[in-house]
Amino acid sequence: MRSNGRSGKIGAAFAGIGRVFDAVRLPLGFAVLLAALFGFAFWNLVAGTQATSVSDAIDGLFNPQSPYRVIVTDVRLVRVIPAILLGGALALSGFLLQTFFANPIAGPFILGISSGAKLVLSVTMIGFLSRGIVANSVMLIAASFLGAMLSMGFVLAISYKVKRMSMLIICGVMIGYICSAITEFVIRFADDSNIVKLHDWAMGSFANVKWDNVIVIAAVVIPALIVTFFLSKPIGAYQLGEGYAQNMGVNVKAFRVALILLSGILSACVTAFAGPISFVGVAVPHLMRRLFKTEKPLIMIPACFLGGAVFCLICDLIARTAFAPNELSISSVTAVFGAPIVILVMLKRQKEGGR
């Protein structure tokens, strides 16, 4: 009897701790994400092939006459900000696609949307460069968006024919492989030396982003993030089913179009400036669900954006420093960390009897 009493007290104690943790989960989770965001952002400013101390990095940030000004601001900061904005955009795009397809494995890379954007963008850039014209930021985003929408069109057409989500994912992967193969073929057989350099972009990197690109990225990603916030209520209703959303007054057809357009714009912006980046759009939303134990859009939208930013900052840091002075593609690093998470999600769905 005493043993049972002690077990009951221990169980009650653990239950009490669990309730306390659940009560502070939300502020604690966002505090951890923000601390990680600022911490890894500053780490990216300090780390590199040229040694820079913390005081040197701070001096380079705030002192225009500092000898470290160029390396801190024009080499490192100019890729830290895109890593934050584009990483957040990619994770948010993945969350929107997962909401659209009601499946945690859906994402712009896995469904072939990023590869479609890469294909059209590559052909556009090669077409302009062969005529001695350098495409501007608006052209890059427009071409990427067109490619993303074409790939999304194929995926949607397949989704009406295929009932199993696993088959849709496989078809999306095949679309991605086809687009990547065509892109690689076009780039490899290009004559112009500037076009051949597109191969590095096609592997995924923040290295070629310039300050004027950062302004365009912010002008695209931040408004898209704000619009997504305004869609929080219909997203929450849609997560409970189309019928429930209609009963709540949501125009389902218009809402689905909005999800596609927002996801396409976000993933197109990423592809336009950093190339295709793998698995972030799938892995980060899943990690945020595990961290916050919720699907609520008002929590998941900022959580996914912050989580994607932190994820890409970490991966870019590894890509730059792991084998310095040689640099890895960002997509290679994100695949190493993101692919196992996708496998775990698939195994969990299989265990739960998901399709």
Second form
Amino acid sequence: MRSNGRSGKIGAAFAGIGRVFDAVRLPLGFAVLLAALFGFAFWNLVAGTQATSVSDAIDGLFNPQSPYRVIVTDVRLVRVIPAILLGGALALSGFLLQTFFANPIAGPFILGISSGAKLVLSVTMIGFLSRGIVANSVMLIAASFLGAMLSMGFVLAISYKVKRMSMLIICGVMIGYICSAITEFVIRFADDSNIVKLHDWAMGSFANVKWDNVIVIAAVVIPALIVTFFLSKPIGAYQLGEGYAQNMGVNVKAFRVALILLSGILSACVTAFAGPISFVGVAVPHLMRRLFKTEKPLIMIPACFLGGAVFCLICDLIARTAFAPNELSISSVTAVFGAPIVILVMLKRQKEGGR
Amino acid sequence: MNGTYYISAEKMTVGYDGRPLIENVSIGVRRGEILTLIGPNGSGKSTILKSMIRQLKLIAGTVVLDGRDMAALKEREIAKKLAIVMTERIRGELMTCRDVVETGRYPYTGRLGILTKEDKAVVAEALETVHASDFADRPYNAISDGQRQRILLARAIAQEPEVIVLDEPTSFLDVKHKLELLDILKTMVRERNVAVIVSLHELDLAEKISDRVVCVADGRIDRCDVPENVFRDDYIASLYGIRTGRFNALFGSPELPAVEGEPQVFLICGGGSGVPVCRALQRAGVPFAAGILPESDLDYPVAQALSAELYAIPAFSTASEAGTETVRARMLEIGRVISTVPTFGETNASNRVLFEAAKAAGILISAEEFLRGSDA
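Could I see the form predicted in complex with the partner chain next, after the form predicted alone?
Complete assembly follows, chain above in first position.
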């Protein structure tokens, strides 16, 4: 009895704290995300195989004559910025796909979109290499986007046939496997020293990004983020269902095309420069929903972007430093953190009697 | 006449994938009026509604909204004039009821959809209209079906439309919530002069709230008329293809078929006292005779539907002595009598004769006793 009473009181106290927390949830949540973003970004600049102190890192960052200049900017910063931009792009792409399919475990990797991009991209790269041409950034994105759209086409065709959420995911995973298998095949049979790098890339890594790539990445991801943000209103309407969205004045057809193109561009850009990265797209939107307790796109879009950036910074930090000097592929780290979240989401929905 | 319709379908052919399901649909509704679609399952009520709100492509014909062809109107223009409450379930994850209602302001807000003070006031008023203010801030997924339906209606109201289209809004609700919802609709029509198109399953409710009724059956609009001309026993029975049982127009409800066979008991009834016994006998599977009822009696429609033999006289008349004698003989022949008539007066003097005769013969039995006996 007594312990019951006490836990009741404690429960009430927690509920009280919860209410107070709800009032400041929005500013506090974004403050935490921003702090984590800068914190982990800086940690990524400090940590690495070559020991650098905090002051060394600051020196390397702001002083062009610093002995640490190369290691901090040209080795580490050139990796931190794409981790931020591409991580954000992945999470945002996942959020858009989840909205589009009304399916909480949709994401660019799970639906096979990343793998489709990877396939077309590796075929293109090998094709160019065999003629002695190194494909440039724009070509990479274009090839990757084409692959993403091809996979997306398959997934869409399936989604018209089967309405069950689990079936869609299974089909997506299968498409992913098929594309990965063919990619593996193509890479094995292409005999070139450059292909070794291609193999690294096919596992997913931020290590191969160059400064001129970073500019292209920013030029693609940032406009896509802005466009997505300005689609907040129709996304919010679409969350109620297609019929209601149309009744509220959304041009549903055009809107669906916009969603597909945006999520495709975002995930294609990621795949083009960092390879397929698993689970960020599925897991981060859920973490953000838990953090902000809302589905409103006006909040979710910036939150997902920041959350994806932080998630990838943390994962890349672990990938680089956990077994230094050996480096893990980024996907193996994101999967360790992301997959359990997906399982939890599915269990929770099962409990709530979801589809 | 047509000019006064706020929204109307003109020679509309509707169906899925270009295959016509219902042809030549011409219906319309004025402001301040409720138009109800009734008809059997699968007759195409929802198809007509979905076509009128542009969720389905028309195969032929036009829909005119406020004097203009709807096909030429922009989504946003339509959104300010027409709101819907459909059967598709909305995904309200992590949304409060107020959030759901706020989406109704969509056509009025700016690019980012941020609500102004005026918008919030409209939302609060819509919540008030459907009596949902007290649970407005609860999660949408945590409320009951009846409450959800009200929230969806509030969402439509917040859209400040001139016409609301509802597809079977009462389907999953209990009696209380059904009445509440329809009462809100009636109030909306009266106070805001909106036009309402609604499809309903419940004929009794349709009869009560409709200004005009559209009957959909067999791939066509069978009838479009005022409820008085639609809710007739024989017409409803034929519309729904009821062969077993019958539709009771007076009560607006269907009756199960009578138990046929040689009557095992005679029921003296009148003034509504016989209805529960008629139903009980029907449930127990006992064929029975009933009388003597004027056609104007409250018991008449139910007794007529459920009895194997009925002794009736014209409305507001009294039975002749000779007639009473025939019935008395038949009653004694049946051999058991239940009487539910509490008092006898001038107009049911003939039933007093029957009652006295049964009493004298010692064959009077209470309904409870009889039913207990027939169970055993």
